[in-house]
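Below you'll find only one chain, the form predicted on its own, shown as structure tokens.
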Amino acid sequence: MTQPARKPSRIQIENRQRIRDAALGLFATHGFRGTTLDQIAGACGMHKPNLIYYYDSKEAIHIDLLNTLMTEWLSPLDAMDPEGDPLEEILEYIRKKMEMSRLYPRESRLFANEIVQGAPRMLPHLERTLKPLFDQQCKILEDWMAAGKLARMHPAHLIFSIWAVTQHYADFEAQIAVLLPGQDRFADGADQFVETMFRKLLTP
């Protein structure tokens, strides 16, 4: 008879996330090829024998953490709600884009950076959990825009357009820090400035 499998003890639960909050950093700096076991092993106070118990290699750390994100990323755009008012429906999945950057810059920059090198360890994620996702609220914004709800536009570029914005907050930090220097990025209005800009464009 099969033995039901063990739940992971706190300590097990609680090195599997130092670890992952060790790799997120990294990965977010220096990308899946500039990080080594080693590293991750020497940021969360490891030796590497132990990081390799919880993980086999860095590239089952770089999938962990990617699929929990997807996961998270794409909550705010599952939750828009066809029967809901148009405008504020998108409005409102603009506004939880833009706490995910001020909140996770790192986890949208590990993002960013996989899909920049061409998605190699996400891409029958992003083909089996993103795109029928994402088809399905263009269909929906279709839909509205063809109520006369919404103004016309395509639905896939306004949703590239969203992602574009609210993530440069995130990914671009960096550049951010230099042009508004002592500022904090969201400073002078920044969820309000996307949103009155978005309000504009797709109001009839």
Contents of the next structure:
Number of protein chains: 2
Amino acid sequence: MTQPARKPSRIQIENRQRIRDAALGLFATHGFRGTTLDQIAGACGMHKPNLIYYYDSKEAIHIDLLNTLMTEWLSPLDAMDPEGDPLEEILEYIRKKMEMSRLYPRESRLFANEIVQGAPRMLPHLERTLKPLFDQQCKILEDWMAAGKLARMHPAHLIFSIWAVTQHYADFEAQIAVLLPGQDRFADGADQFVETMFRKLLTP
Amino acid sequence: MTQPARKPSRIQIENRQRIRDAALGLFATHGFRGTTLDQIAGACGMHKPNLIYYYDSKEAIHIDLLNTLMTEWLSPLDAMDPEGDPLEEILEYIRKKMEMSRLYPRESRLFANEIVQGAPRMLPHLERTLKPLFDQQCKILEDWMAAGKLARMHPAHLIFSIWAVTQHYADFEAQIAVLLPGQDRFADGADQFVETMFRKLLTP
DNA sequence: CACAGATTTTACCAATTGGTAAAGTTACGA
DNA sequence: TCGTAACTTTACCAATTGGTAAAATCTGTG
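Next up, can you give the form predicted in complex with the DNA of this protein, since the form predicted on its own came first?
Let's see the whole complex now, leading with the same chain.
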């Protein structure tokens, strides 16, 4: 499966990174089929066959991106502490998600693309990795609500709404840019709005 | 621009509709470049050159879909009445948006695809059609807040959050299906959660 | 029915695209 | 510094794809 085998050389590490970086932006905006190997090659100053030297196929690049995405993407959710202050734990999670939309919009859009298209290459990942984590966090939320520390609501839909609102700023950036022109979409009040919104929702 | 010219015959009307219906589903899930004319032809039981008989090009089909989408998509937003009860007007808008996610997920995903990819064919539409309507609705919201009928908040971000949460159920359906398996994603409590969420947020 | 125009089908084409073969070049340890 | 393995480049290919030409067929109307 992996191609040149054993110890990746310095050049291999660097060039694979260059390829991933170029491919990430292209896949995120044009989708998998909308991106050509020539585009990726051009974006990272390499020749097409050189890509295939580092990755078996175009699909292999995509899969590699989705794999690394999956782990890094979920880390903030994993960090919620059942022993911490419920409201602050959730608000901190929301802050991290907003920061990710600001710093890594390409990753957010890559994920959005994959899910909108029915998650053809991610369904197993979602089942094996996301689902258990999701269930676990739902349980934590339920316990907090049962203890009266949070307003009662459907925990799954709460998580969905957090994902929806925070990722919207990355995924629908083009639309927001039209509707709030000239403004910094984040500095402008998005963070404050989102924090206020969920604080109001969650306070018992 | 338009091809066969004057009065569209019965057959033309029917077949264009068949083409649009097939293309909508395919564009929504595979994106523009990820969809082939052969796929569209196969999905509506026609031959490829027959599509070109009714539409000048693949792009013409896509543009036609986006045009009709744009008008139908915005109609619920347009229906908000400045004279009505603020909370009920907004909640009714939210209900309509949830219903649209339930009834027309393909349209929602087509729109999402287009925006995630930077709205290459919709930017003018967004500027000319959506922006004025958006500004007008923001003004209405501001007036309601100034009159103390709604909690004070940034009206633009309020609208974004409504769009984000309601469209999430259509656009991320594949993810939700994994996380809430076997359940009807809408009947299960999405509507109730969303209504409660925004009622709590908006109540002064 | 007859027939003109509308519609459908078959055969085809040029460009693009993912990928390969193999020759050339570079980096690096002995 | 020399040789070999790692890396890069050039040329190429088969399949796919958007689209065309034109023959075949169908439809509605006088």
